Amino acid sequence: MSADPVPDLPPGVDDGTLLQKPVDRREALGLLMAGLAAGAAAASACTPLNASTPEQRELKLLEWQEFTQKHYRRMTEAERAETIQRLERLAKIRHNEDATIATTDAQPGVLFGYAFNVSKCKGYRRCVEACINENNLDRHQDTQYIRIFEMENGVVNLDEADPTYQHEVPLEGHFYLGTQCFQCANPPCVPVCPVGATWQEPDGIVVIDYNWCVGCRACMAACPYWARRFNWSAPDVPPEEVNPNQHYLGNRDRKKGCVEKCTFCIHRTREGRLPACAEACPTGARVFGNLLDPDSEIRWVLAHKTVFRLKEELGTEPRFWYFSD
């Protein structure tokens, strides 16, 4: 069975292999269950078995619509607006959250990049804490997008480094190196996804449509930088700690059984702000900016510092550089 035509892709978005993929699980189940759902709805209208409250009935309807929704890149602007309204309503019913979910597109003339000053990082991990809070990461599983590795001076060996240290920092004779998603120009995680749930946006951010992720974790196996996280259960965030400023492709509510990752705080950076990790760094070790802007700080770093990238031999072309003073 061939895939149906995909209308109205956002400007500048390369459809890649998405349009050539067969009908996926959601489409197949949607076609199969549509008639059953209609029959069940008609039957429920004539039977007292459906005794749920109006809010419970609304929740079931919204969840069904969420399950059968189109891929984000296939949606028209009207469909996106309807989807966001539904997701915001689901957040209110499920978690009593007043979330505002943006769909801000990549801005023309912007390609994001990151640089990490190894000589300035002291291992405080304020960036980790800020990332957890900003991106509504699961507190129960202690999900973290960022890892700060402590290593002996002169040795770059992540296999032997410790990202879980609990002692006072900085430790004499050691240095600190942070990792997260590097938003590779040639991301190996993208082509292995069997349903096209992950792709790269024009501003370089690799994103995931959580509603379409089937949790196969092929992307996790393909990523050489340990950047992706799998939700073994529905993420747990105390209501009073939820960040209500969200993006469909970023820090919105995720579900059990899907993969997530750093998106350079897409809800912030597409509005002209720094990622939370860069803003929180007390030593100025993190440099973020537009690689296409010749006057940006990151362009100055790339022009005037000796930089290196992890595992360059793999050809992933990460847009995340390391340097020292």
Second form
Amino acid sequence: MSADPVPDLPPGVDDGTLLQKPVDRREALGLLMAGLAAGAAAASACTPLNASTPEQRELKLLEWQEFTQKHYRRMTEAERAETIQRLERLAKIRHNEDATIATTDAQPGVLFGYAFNVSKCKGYRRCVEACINENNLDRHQDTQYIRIFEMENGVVNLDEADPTYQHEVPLEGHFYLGTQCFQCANPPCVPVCPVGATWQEPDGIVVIDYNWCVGCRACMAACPYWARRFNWSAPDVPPEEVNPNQHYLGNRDRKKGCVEKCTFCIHRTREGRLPACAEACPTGARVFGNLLDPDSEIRWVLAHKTVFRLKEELGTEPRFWYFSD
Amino acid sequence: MSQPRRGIALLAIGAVCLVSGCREGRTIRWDQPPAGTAVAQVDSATAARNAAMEPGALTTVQTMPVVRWKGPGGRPFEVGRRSGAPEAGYTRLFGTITLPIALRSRAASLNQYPCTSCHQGQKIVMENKRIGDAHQNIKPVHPDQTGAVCATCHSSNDVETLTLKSGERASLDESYRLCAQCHFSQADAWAGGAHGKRLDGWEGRRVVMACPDCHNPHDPSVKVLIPFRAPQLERTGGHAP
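Right, the form predicted on its own is done; let's see the coordinates for the form predicted together with its partner chain.
Every component of the complex follows; first up is the chain already shown.
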């Protein structure tokens, strides 16, 4: 008789359900750890000095399951849903935030491209501000994906440029050039990852599975544009400033010791919206669109303006162009 | 005339037509709407919707292809302009754009509107640069630099309209026609997508900022501001960028 003895419980809560299905090594490890955690929780529950609430026990279990989850690209639909449910619950327990984590896939026929008008940018850094708020960037170490360089008119020389200017802008005789992740068509950061935690999506966005990243920082060394950022500690975002509109591959809660970077606001752009930086720019210096759409503004810029890319000689083929009026 | 010579002559005439045709197609007369595109007929449903629109609402009006102008691949250019006025729905070709543009109503961003609340039926003298007490917030920087007077852009008889060099009137929502009389390269870039800011997402309907949404028409230069805080490079532990 194969009657299912398990009633409708949240996934993974009853370990008996896991034992009845074939498991691979990783899942077995997870199971073992979950059992240990449950055991530890049970043991600690016996000692009056260290009494744990049901919520604490749930947190421990969910953390073990998070520790042992699969690679994002190898998850089935059901496993994805289960993972999202778990991460949303974890965000609720850890930070008391009601995050919605999307797993929206790339739209067919879409390849994102970006153009930056160096004669329009006035160095206000409103894009940086919007990026920090939109992507839940760490306020403690002040992570910023975007750098705005102040340079003297006449030559593009990043070695002589100043990214830390703090005076009224625009400064006479200077121009401003912004960098971020360029979502290269030939990204040097991807093949160096020893665990395959970073890859390029069909719409051109280079993404990271934060749960799979081991924090070796090889990708940071490989990137010729210094576009990647490392979490030296768990990101610190004030609860009232958390953006609850999240994506698994984008702005969701990161852990200590993983690498992150600009994803062209994957949670926004995959729903047809503009990246936060382009929306915040007060001068209209940022043009974003679909490179495969001949009617798009980005294609108009590429067809009608003189454009250049940074360090083109490296062959990384950035999908981020600079142009001037 | 022998056959080859006649053929060459025909070819030459054809080439001249082709060249002149191209030249005509590329000459952008910002101050004139193309012939035959004065006012498009709007069906009653669109007219009712346009009439019901609140000023400032982002709504595209019915767009119609314009006959004379052709875009890349032979497709017609078109632009949808919107305003709260019932006659909105008027479609005209503009520049070298390939997608319809939707604009925000200019009236919604003016705090002294409608003009007729003060200037009821009056003709305003606009030949000198004196600005009335009610408009002390206006700094005539641009007129001072260019030698313009009020009447260069504003219509004396109907203060809610702009006046173009041709003598034609343009509504406040059509300020791009006025600005483009001098700033044609900017207008070209605006119509194409390199100038101006897109508002409503990269996909679908193309809503962009019009000229006065960013540039104060009387003082259009970019202002000096304090930037957002600088990165703390030593804390992020990375190289300079």
